[in-house]
Amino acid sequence: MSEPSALFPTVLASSVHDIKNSLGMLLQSLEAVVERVPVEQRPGFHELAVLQYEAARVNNSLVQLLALYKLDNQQLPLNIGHHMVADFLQEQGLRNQNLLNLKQIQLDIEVDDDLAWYFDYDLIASVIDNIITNSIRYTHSKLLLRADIEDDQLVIVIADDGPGYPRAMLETPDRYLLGINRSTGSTGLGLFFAGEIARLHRRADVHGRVQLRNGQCLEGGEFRLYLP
């Protein structure tokens, strides 16, 4: 058998940006067509939650793909900066309310007003978004994301009320890399991602990591995001 050609990791990871930006521009218009549908009609068109979905789900792969190869080849630049935590989570809710009205899921943020922390703003948010839309898929009716200090780190929790995580996800979240799962079609890829920019922050020799949890506020899975 012949060996891979020292060029496939860079053709292949220019496609999966070519094919990320085309997929981006057809969630845009996706979401501009619900945008025309009154509110109160949207838990009607289930069609529209399964494409918006499907479509969010496959660009969050694409970007967690990409950003995993610049990593990889010590590309993926670090910009950390001092935020506002609460403008942070409400903007995430933001770009999922949408399809959390589609699909009738009710989203709570708890988080102080002043809070605010040094962290990559698109990296950080690449995981947020990427965990929310992962837990619309599995939650009953409600999403809670929260963000507090402990010990003297900033912990972000995303919650819901659905069956909770498989007991293998609780053992090694971040290390979560499987095969395909022929029942969900999950591949890990996510928490892998999730754990992979975790790490990436650090103070002194403390650095960031990504917890799971069953049965805590809303009875369902609970995903922790540690940031020293």
Given for the second form:
Amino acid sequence: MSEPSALFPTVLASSVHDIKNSLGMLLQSLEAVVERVPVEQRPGFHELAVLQYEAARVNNSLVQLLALYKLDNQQLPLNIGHHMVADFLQEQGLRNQNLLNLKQIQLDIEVDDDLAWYFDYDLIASVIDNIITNSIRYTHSKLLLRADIEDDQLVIVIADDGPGYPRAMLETPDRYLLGINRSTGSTGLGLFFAGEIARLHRRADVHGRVQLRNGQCLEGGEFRLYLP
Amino acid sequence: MISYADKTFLIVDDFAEFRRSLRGMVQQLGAEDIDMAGTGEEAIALCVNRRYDIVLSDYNLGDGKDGQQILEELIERKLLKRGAIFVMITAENSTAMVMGALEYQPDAYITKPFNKVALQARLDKLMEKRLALAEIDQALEKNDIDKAIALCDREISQKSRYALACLRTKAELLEQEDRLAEAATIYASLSQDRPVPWAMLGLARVTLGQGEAEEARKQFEDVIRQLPTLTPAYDGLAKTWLGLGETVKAQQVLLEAVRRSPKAVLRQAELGQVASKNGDLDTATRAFRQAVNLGRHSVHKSPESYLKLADCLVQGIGSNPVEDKRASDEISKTLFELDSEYKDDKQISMRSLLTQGSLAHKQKRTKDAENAAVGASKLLQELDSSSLPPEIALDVADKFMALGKQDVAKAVLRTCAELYSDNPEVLAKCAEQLADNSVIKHTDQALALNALGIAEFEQKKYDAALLHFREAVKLAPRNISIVLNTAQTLLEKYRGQPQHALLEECQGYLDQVRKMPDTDKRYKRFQGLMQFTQQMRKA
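Show the form predicted in complex with the partner chain, please, because up to now only the form predicted on its own has appeared in this conversation.
First the chain shown before, then all remaining chains and molecules of the complex.
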């Protein structure tokens, strides 16, 4: 019999894994249900939007928990590949398309078609997917995905026209793991995760990082991910 | 718009619900020809009959083959046409799979859940890439490596969106062509700034290939430090340690890799080998047991693992009655499965019998041991001991010896010594077991003549070379290297002056080694020489 302290994280990790599988099926079925609803009836189908949004949130949290658990155990693999940024951002947008439609949010993507960069596709996808889901919650009507090169680093920006990030978050976004904020339900897990994943990306001695700003491109919150 | 109407699809998933949902999505993309499979075995069976354009397979398929094993088998058995697209569908982050299996990678991983538009976007990109690189595929299909490299260079210099993919293909082709320095330059330039896994690994692999073991060790260790989940790097490091003679360190590295990624059949078998070499019976037994269990659904299933597992278990017998009973049951079960899986392979049947004999001998069942030994020697006669690779011949001889069949054992060892006399390690072991040093002295002279012949052949002095080779082959008529060298020189001479007698002589030498094992590195060369000789004789 192992020590309870050693056993628990393992049990937790494998349970999370199992829940994740079920949730995958649930989300897939939900997508299928949405597909069956005639397109013109979708906008305003409030319950479907809630279902999709909440399920996506649970899914993102589980992905992050699993990844952080592995990171803690030196088991999180890093697979730096060379990817077309436009294709990548487009795919992240498309993944959330049904939800965006249901909530009548307009998503714009601004990126040079030929821009390519080095990063771990899966990990950065989890980061972006999570931030998009989060922004869908806070934005009024618009989301912007933008990418370009600044000082020889790739910068991916996710901006909205919502109320912006709380002040406390702006200062130390990736250390904003302050327990659950009772009014918003936010734990800061997503930003913590984003910061950890960004840091794994490095070029020579420069590591990736995240930054939050308010009142910039869409006058709302702005999430910036720097990948060297 | 890319059309999927004329494309054939295969969908593999163990959940009927998900299969239907995926088929629905693919149909909405315009696909009409869609097959579905619920297990890996079904998927393989379908692929034997049809070459699909696009395979969408879930990774997790329950108890049988998983998605990765399907992909491995399709590639190994050449059931995927070049230009086909294989997409692996996973329930979670797929990076762990990528890092564990660099050699067999799908064209893309896609993570559940996904919707129709995301799938379409992904498939469209893959199709565009295939289309853009079709010329390279065609050149590779025709095995025109130079052209493929030139086409890669074109993409690279145009800085196309596939430039990096082409750079990787180019580096791998250069490696395949043994142009290691050029490959190293590419890998090094890519791994300088960022930890790009395949480039870092490629660089270390090429360094090892260039014979710089110490430098390769440092590089592999650096890869592991930066990318601890990249398990192929551990395999490379273990190989490097083995080359440096550090078998204990090799074992440690393999153990770590197995701990991180326990499902790799080949790695378990390798660990078993290294642990045996180190005399670590427990580790070897466990590793071979894993290789057998994991291998059942894999194209890498090998009878060697069954035999080695049984051998390890036999060796371990004698500790205590309860353990012994359990071990002997496992031996029976293992060999029974082996016998039924490989019942047409005489070599395997013989070795299985020998292991059964060893067990009986150890358990003092004299009659059973004798029967097994007699049966095994009959099978040996049928299959001819010159077909045994040297390490197997030595093992087989050892077992016959222990079972009291000294004559059979000695005959096997003599044949082995004759065929492989240019391998000092094998020769020394044969001499040791035979307790007869004359086998070594005898071949020293033949090898000296062989060396002279090779030098002359390289200077195109075929007559002089032939003189030495003929002397050598007289002394060692069944030494594979000497026979092949002599044959090649005769054929070279025949090209200059086509005399039929040269061909007859050549055929005579080649016949001496015609049973050589097809696992031998020189087998291809032998086949080539044999075919050419036979064609010329008929002409």
